[in-house]
Each structure stands twice: as C-alpha cells, then as structure tokens.
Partner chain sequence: MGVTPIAEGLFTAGERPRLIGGRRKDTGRVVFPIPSGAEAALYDPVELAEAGTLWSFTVQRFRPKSPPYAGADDDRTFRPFALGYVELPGQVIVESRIETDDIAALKVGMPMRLVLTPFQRAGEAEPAVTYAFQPA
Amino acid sequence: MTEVHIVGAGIHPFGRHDDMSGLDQGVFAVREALGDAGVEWGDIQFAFGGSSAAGNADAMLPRLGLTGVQFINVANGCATGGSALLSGYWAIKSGEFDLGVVLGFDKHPRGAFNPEPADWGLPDWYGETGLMLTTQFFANKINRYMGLHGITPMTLARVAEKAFDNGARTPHSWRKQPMAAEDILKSQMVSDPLTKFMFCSPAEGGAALILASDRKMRELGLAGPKVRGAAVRTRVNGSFEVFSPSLDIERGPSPTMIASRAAFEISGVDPADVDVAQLQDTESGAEIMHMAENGFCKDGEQEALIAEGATRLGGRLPVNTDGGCLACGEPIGASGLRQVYENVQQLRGRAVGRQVEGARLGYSQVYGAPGLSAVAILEA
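Where the form is predicted alone, what structure does this chain have on its own?
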C-alpha cells in the first residue's frame, strides 16, 4: 500500500508584512519547501492550496512556472490548510500521483474577521444583531464549559502565557514577548471571560509542504515524516458550533471529536501515543476544550494538567510548541499547514529552542467555521 511522506517544508513568518502581499508570502513558502526537498517546481505533479483574503492560490503559477501542473484551489474556512493536506494525501494514497505540494497563505486586514451572514446561509439580521462576531461565540462557549467542568480564568491565562513563552522561541511566530499569566488576566476584557491577550489576531503568512509517495521518496534519496492518517469532518445535529443560532438540548459530538476519532482509527494509534500536539487555539478556551475533544484528557482534567505544566515544553504532552494561533496569529489559508510544518520540524529534530526530545508522533487539529475540523497524524 502506498505511503505518504512529507519530504519538504517551508514557511513565511507570520505577523504583519506591509512590504509583501499574501501571494508573495505563499510563493516564498513554496520555494522554501522546494529547496528543503531539493526538487524543482517542474517536478511537481499536483498542487492543492487556498487563501481566504489574499486572492486565488493558483495565482502563484506565473511566478513559479507555467508547467501545466494540476492545481486545485481549496476553500474550507480555517480548515483550508488541513483540507489541502488531506487532498494531497488522498492524491498520492490513491496511486494517481507521486510528488506534489500543498500550500496556504493569507493577508487579512487589521481588526476582527468580518464574515458576511449570507456566505454562511444566514439572514442579514444575524449579523446586524452582532451574532456573527466570533469573539462573542467563543466567550459564550467557554463560559458554559467553565461552569460545567470547573475551569477557572487563571487556566485561560496560563494557556496564553505558555503560547507567548513558546512564541518567543520560534522564528516564524509573530508575538515574541513573554507575558505573565497575571498580566494576561488583568488585560482589557473583550468578551467575558476572555481578555485581550487570550485571543489570536487575523494575520499574514504562508506555509507549504512537499508530499511524496514512499517509492518517489526513495527514488529521490529523501526522507521525511510519514502521514499516518488524516481526516476532515463536519458538524452533526446537536453540536455547538460557531454561527449556530441555538444549542440543541440533545447534544451531539463535535466535528473535532469525529475527525479525531477517524484519524486515530486510520493511523492505528491512540492519544496516549502522541508526543507533541498542535491544537486550534483561536482563543485560550479553544485549546482547553480541544484537549478533551481530541481525546487527550477528560472534560475538567485540563485545570490540573495545565497548572502542573503538562502541556508546556518538557511536560507530558507539549501543546502548540510554536505558540499556536495565539502567538503566530491566524492567516486562514496558512494556519492549518503551520501546525503541520511545526510537527515536521519537531519530528525531524529541527525545532531549535523548543524541541520536544525524542518526538516520534505528532498530532495537529484545526477548527473552522461553520463547524468543521481537520486532523493529521505524522510519524517520524
């Protein structure tokens, strides 16, 4: 059976880059990935890529070379990068192709995301009353979770504190200034209980990965982590997701739970086997809830695990080792692939200053509106 490996990885630092377009950053990331793998653009047989606010991803073709390559634009909210990876994984797994690239980039304007209700199948009044404001949704969701499972505001602050500590160690991060949990807790309240420094910001950046079949990898004399499994799943009845007008009394599993279970089943491993994890942290509460939704703990256990440092570097399961969305920001098209890029660096022993020693299995999960999740599991 054909196996899929990541033989090259490239990234353009996340943050704000007034002298570069989003497309510039995407092209930069692809060229970095090609150089990392030691292959040429003309060798690439397929590409899957996406951008939410910086134009069509295939606009990079004139810059990279008009080779006739199959290039498919991907649009799947914040899970665009994860969806591009799954598409590339399938393309090689099927035996149709041997070498390709998956990529994502974006350049968002300053300020909060401004989604249009009609784009999500909702009436105008839904936005006019403020219900499209994602900060409110995430605050409502974590407030409910905190009440049900005994999570305190200090735990929210500790998640952000860890993110900024890790970001200070990471070349591709945006926020590189450590901040104490007490200062995060006392910062400006945005949507109770989430303060200013508990939220990520729309950002800029690009990320790209070169995928190869095991046969092609050997032929080229390359090496790289194997994609043990990948899955994308959407919401079901009863799941409580962004842009949901109500919460059903009968609860259903979240898309993250469904995607996580599928990826673990495909890969043949368990949560206890994972050495390093990158989890969606649109805000501090998301990381906390996703710890349980991905099977790494039970609801409510996060309070003690985070207090004892289990998710920090050197802990039982380091989470968001590059600072996650909180420290890197979130360029929608690139965010999910940034997670995978970080796991590639970890599994190759290249995460200088933040290396998880002996990491063999890396896990990533990205969540997107209006309720979908993408998971990928890599093995060194």
Given for the second form:
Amino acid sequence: MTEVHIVGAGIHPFGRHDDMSGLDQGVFAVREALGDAGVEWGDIQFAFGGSSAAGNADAMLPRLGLTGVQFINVANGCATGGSALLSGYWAIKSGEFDLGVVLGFDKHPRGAFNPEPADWGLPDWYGETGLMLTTQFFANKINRYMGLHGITPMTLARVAEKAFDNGARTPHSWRKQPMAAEDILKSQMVSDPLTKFMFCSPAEGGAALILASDRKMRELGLAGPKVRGAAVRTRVNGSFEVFSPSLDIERGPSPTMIASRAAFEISGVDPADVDVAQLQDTESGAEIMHMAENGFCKDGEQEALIAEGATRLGGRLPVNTDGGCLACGEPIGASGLRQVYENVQQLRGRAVGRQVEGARLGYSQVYGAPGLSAVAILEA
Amino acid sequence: MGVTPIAEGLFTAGERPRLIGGRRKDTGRVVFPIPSGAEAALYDPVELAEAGTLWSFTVQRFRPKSPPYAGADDDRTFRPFALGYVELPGQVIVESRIETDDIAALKVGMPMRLVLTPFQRAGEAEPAVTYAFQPA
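Output the structure of the form predicted in complex with the partner chain; the preceding block shows the form predicted alone.
Then the entire complex follows, led off by the chain already shown.
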C-alpha cells in the first residue's frame, strides 16, 4: 500500500502583520514548503487549502502559477487545516496522486469572534441576551471538569506559563514573553475560572506541507516523516459543544475522543508510544481536558502531571512544544497545520531550542466549532 | 417589568412560567428551545421542569460584542452576569442566565429554579422579558 510522507514544510510566522493579507501569508508558507522540499510549483499535482476569514485559498493560484493543478478549497471550521491534510493523505494513499500540497492561512479581526445566530441555526434571542460567546463555552466546560476531577486554577495557569516559555523558544510563535503562573492567575478575569492570559487570541499566519508517496519521495531523493494515520470526526449526541442552548443529560464522547481513537487504530500505535503532542489549547483548560480526551492520561491525573512538569520540554510527554494556540494565536485556517508543521520539525530534529530528543512519534489534534476534531499521527 | 417576551414560544406566561422544550416524536430526545421552521414538525412541545440543579456555570465579565448582543448597556455601564447550565431531571440540560447577588456562592449541583426577568434591548422603550434561573 502507498505510504504518505511529509517531505517539505513551510510556515509564515503567526501573530499580527498589518502589511500582509492572509493570502500573502498563505503564499509565503507554500513557497517556504516548496523550497524546503526542493520541488517546483509546476511539479505539484494537487492542492487542498482553506481559510476561514481571509478569502478563497485558490486565489493564490495566479501568484504561484496557473499550472492547471487540481485545487480544492477546504472549509471545515476550526479543523480546516486538519481536513486539508486528511484530504491530501487520502489523495496519495488512494494511488491517484504522488505529490501535492496542503495549506491553510487566515487573518482575523482583533478580539473575540462575533458570530451571527442565524449562521449557526440559532434564534436571535440567544445572541441578543449575551449567551453566544465561545469564551463562555470553554469556561463552562472546564469549570465543571475542574469540580468533577480536582483540577485547580493554578494548573490552568501552569499550562499558560509553559505555553509562553515554549513560545519564547519558537521562531514562528507570536507571544515570546515568558510570564509567571502567579501573574497569569492574577490577570484580568475574562470568564471564570479563565483569565486573560489563559485564552488564545485570533491571529494571522499561514502553514503548508508538501506530501509525497513513498515512491515519489525516493525518486526525488527526499525524506520526511510518514503520516501513520489521520482522522476527522464530528460531534455525537451527548457531547458538549460551543453555542448549545441545551445538552443531553446522558453524556456521550467528545468528537476528540472518537477522532483520537480512530487515528490510533489506523496508526496501530498507542498513546504511550507518543513522544511529542500538539493538543488544541484554545484556552488552558482545553489542553488539560484534551490530554485525557486523547488518551494520554485519565481524568484528574493532569493535576499531578502538570505540577511535576510532565508536559514541559524535558518531561515525559512534552505538549505544545511551540507554545500552541496560547503563544501562537489562532488563525483558524492555519492553526491545525501549524501543529503538524511543529511535529515535522520535531521529528526531523530541527526544532532548535525546543527539540524533544529522539522524538519518533508526533501526535496532533485540532478541535473547534461547530464540534469537530482532526487528529494526525506522524512517525519519523 | 414589561410583558413582551424576548421571543415567541420560549416560555409559558402566568404565575408559574415554564420553558417550552421540544420532544422529538421518533426518539423522545428533549431539546430546548423547540425547533422552528421545517424541523418543528418533528417535535412535540413539552413544558420543562421549573426546578433543577446547576450543571456548570461561568461569569460574563466583559460586555459581549454587538451584534449579536443587544443589551442597552455600554462598556461603562455593563454589569457582569453569571450564566450556565441547569439540569432539569429526566428532561434536558438548559443554558441560562443565572440571577444571583452572590456569584461566589454558586456551586455545581446546587438547586435552581426558573424565573422571568427583564432584558432591556438597546433602542426599545420597554424591557422585554427573558428567562433565567436563580438559586432555589
């Protein structure tokens, strides 16, 4: 069976770039990825790409070259980047293509997203009375979880502290200023128990990966991590998602749990085999809950694991080694591919200043609205 | 308090108001609010329990962006409010504003009951009526 490898990776640094459009940053990332792989745009047989708020991804074609390449725009909420990767993975695995690019970019206005109720199939009163904020969802979810599983506010702060420490070591991150857990805890309360520095911000950036079949990779004399498995899953009854005026009493698994299980099964590996993980950290609590939802620990074990530094660089399972969304911000279309980009750097031993020594297996999981999760597992 | 509900079909009027949920005819699954439009035919209206327990909660500390938020306050006059989810036994967990003078005393599992409460939209003369839960 055809195997799929990532033979090139490019990124436009995340953050705020007033002089560049989202598309500019996407094009930049693609050119970086092509250069990294040492292939030409004219060699590319397919592209899957998307942005949530920065226009059509295939608007980059006139700038990269009108080669007639099959270009598919991907729009899948927060999992747009993860879905582009999955599509490219299938395109090669099926035997149809040998070389392609998956990409994502975005550029959002400052501050919290402001959604329209009708776009989400919700009545106007829900937004009018102040119930339609993503921050509230995250706060409600972690607040219940903390009570059930003994997670303290200091653990939330430690997650953000780690993120800013890692961001300070990462060229493509946005926030490079370390901050003490005590200061994070004391910063402005946004939605209890989450303070200002426990939340990521909408941002800008672009990321791109060159995918190749094992045959093509050898033919071109290239190398790169293998995609062991990838999966996207959506919400089921009983999961708790953003913008939910009601929930089922009988609780069910989250989309992350089922995407994770599927990806591990496809890959034939276990959580214990993973050396480095990039987990969705829209806010501190999300990283904590996702450690359990992805099978890396049991509910409640995070309190001790995080206190002992297990998820820091040098720990048992370093998580969000580039600072994650907390330090990089969240340009929706690019965010999931940033995680995979970081794993590619880790598995190729190129994550200077933040390298997980001897990393062989890298795991990434992006989660978001309206309730979906995308997982990819890479092997060096 | 005004008499105009914030939306039709959200709750019953009278001394003992109730939220109106929808029970799906084929599965019995209860949702709130009852769906409108083409989906409505799949549901029977069901009055939800007026009392339940707090499932989770948070506090909205800053004025939400308008739109969609329609409150008549501004960044200076906005007052933080609690909100969360209340489990109505045997039916469904509903999201709601939470009325309390003591946010620090809120605890998951505490008993809650439904109340109607005014909500002043910007640009309107009279407040509309919306629902909330308060500690019982």
